[in-house]
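A single chain, nothing else alongside it, follows as structure tokens in the form predicted alone.
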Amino acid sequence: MHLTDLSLVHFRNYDTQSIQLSEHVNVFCGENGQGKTNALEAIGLLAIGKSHRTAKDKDLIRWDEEQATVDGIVEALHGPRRLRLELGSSGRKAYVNRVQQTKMTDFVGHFQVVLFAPEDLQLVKGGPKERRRFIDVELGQTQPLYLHHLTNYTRTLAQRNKLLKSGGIADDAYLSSFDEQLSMYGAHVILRRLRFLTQLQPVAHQVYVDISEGREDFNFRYTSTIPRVGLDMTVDEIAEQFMRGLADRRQMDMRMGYTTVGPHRDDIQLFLNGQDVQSFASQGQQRTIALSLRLAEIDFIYREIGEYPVLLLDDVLSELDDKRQRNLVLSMSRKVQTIITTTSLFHLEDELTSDARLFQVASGIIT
């Protein structure tokens, strides 16, 4: 899979811009604040339907305009796909091969990317929300049923929390009806997360070994607020265990005004040489862990859909030492289309293949 064409209209600091990309390595070079990351953000938007930088569409629209458009043509295993997003004050419109999609969940999944950005250090040193988002974005791109269950879980959770916050004594029967729905949707979410991380674990471990040349041992595990859930359980068994957890925490939930147990509060614990990375690992090690998780996604996506995603590297090469830069660029550019942003070609030029395409970015113009 690779992106052949990208067109932007009134997106961020771009007026009107169209480019054609190499199916191998593409480098966007320019000073900070010129629009390199905006271009990668637009590509990610076509894949996951969300920006990795903002939750507000108005932030994506050029300051003096009412609407922005992002267009892309993707060459995939089963033929080309044209993807288009229109962003405006009246909402979004999403199109696949010129056919408007009724829901954004129908748009997501036609194009897969793996994005590694400076913000990804929060995967390691940030809170559980960042690590849950990592799982949700990945599974949302490859498993439509996961997105279905997660969307329903989130909606049911909001309804249950609204009832808990009502201030009065919640009706037990009414609350129990939410518990049943929540536990079933949540059980599907948890089981798919467990399966995903089990598949990701050996790949992420090996990527870390390759990048660090075997200097440290990296692994992780999923930690749930629901006790004693595991990969050997069925959806019904996890749902039953979830129901028990909700029942045990009901009085606490009513006091707190929100649901204190469930996959919306779960986490991934990360370990380096058996120690928690947040209290033990250096910033360089933390960045390599985040990078290993991202690169492991590439093989996971390949196993899921039968083709490689596009790799987006947003100004991260300067954060890695020279040897790690070379290992990263050489190994990935041979397997997947890679799009890199950088302020300098120093330490990068010699590693690029003859198929690489270089773009200069200045004041919202790409040449």
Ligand SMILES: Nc1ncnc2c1ncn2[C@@H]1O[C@H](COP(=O)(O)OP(=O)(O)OP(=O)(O)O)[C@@H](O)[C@H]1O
Second form
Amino acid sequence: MHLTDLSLVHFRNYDTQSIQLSEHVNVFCGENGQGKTNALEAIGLLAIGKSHRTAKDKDLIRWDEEQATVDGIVEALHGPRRLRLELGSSGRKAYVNRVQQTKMTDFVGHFQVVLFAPEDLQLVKGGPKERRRFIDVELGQTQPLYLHHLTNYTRTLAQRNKLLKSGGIADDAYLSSFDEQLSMYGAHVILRRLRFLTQLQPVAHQVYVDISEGREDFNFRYTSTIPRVGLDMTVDEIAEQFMRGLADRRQMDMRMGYTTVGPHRDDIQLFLNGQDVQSFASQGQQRTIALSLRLAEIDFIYREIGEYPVLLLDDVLSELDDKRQRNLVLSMSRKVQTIITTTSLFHLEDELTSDARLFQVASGIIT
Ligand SMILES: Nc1ncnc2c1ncn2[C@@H]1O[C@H](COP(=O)(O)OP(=O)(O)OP(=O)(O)O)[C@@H](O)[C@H]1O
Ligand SMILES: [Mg+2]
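Having seen the form predicted alone, could you now give me the structure of the form predicted together with the ligand?
Entire complex below, previous chain first.
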């Protein structure tokens, strides 16, 4: 699939801006702080419904303005899709083919992107939250049902936590009714995550082998706060196990005032040659792992939906000094629509820029 048109109104440092993209390689070139990442952020927003940089819509609206809109036209296997997102102080409105969507979860999934950004290193170096986000974004883009379960889970979790925090848990049965709902939604979330990682594993492993010339063995594993959950279990079995976990932790949860067990606390453990990467992997190895996970995503999306996502490369090519890493990323740009940001065209290979569409970005104006 590819994005053919992008229009921004009062998004970040843009006033009114419309561009037409090439279905192959697009390069956004400009000095620091001109709006290159902002443009990629807008594209990501159309796909994922979330910014990769902020959770607050207010940050996305041009200062002194009330509302921002992002419009895009996506050419996909089954025809064109018009996506529109209106951000305002009173909330969001999202449209697919001019039809307003009642929930954001209905908006997500019509357009797939894979974004490489300098922040990707956090996938390896950062806390569990970053890695959960990686899974959630990926599954959310390709599996509407996953988002549905996750949203229900998060809502129920917030209600349970509120009850725990209020301290007024005289009513045991009331809390138990939350436990039942939470464990059912949570079990769906966990099972889909386990399946996803199992599919991603061989691809990421192979990409890592390609980059490192087989010197290291990269693996990962979903580590749940709920003991003994696995792919060989049914949703009901996982839910049962989760219920048990909640019961075991009830005293603790009451003391802490929040829920200490469940997929919202789970993590992915990353290993190189069987050892935990967080404690020993070098900077270069960490970067290679992050890259392998992202490249594996492209393949995963292709398998899930039958077409390639759009590849967004924010400032990363200049960072890739390793020839193999560059080649791997560049070979992708032959298969998929690619949108690259850079401060200088010197950082890019001639081969890449010769047939690319070039955009200059300066002070929120793209030409
Ligand atoms: N809500 C907003 N309203 C107006 N301007 C904003 C808003 N949010 C960010 N900006 C401005 O956008 C600019 C940053 O844009 P962006 O992150 O896209 O830069 P960039 O071109 O990617 O730069 P770099 O090469 O350093 O990554 C900054 O000048 C910032 O002040
Ligand atoms: Mg930037």
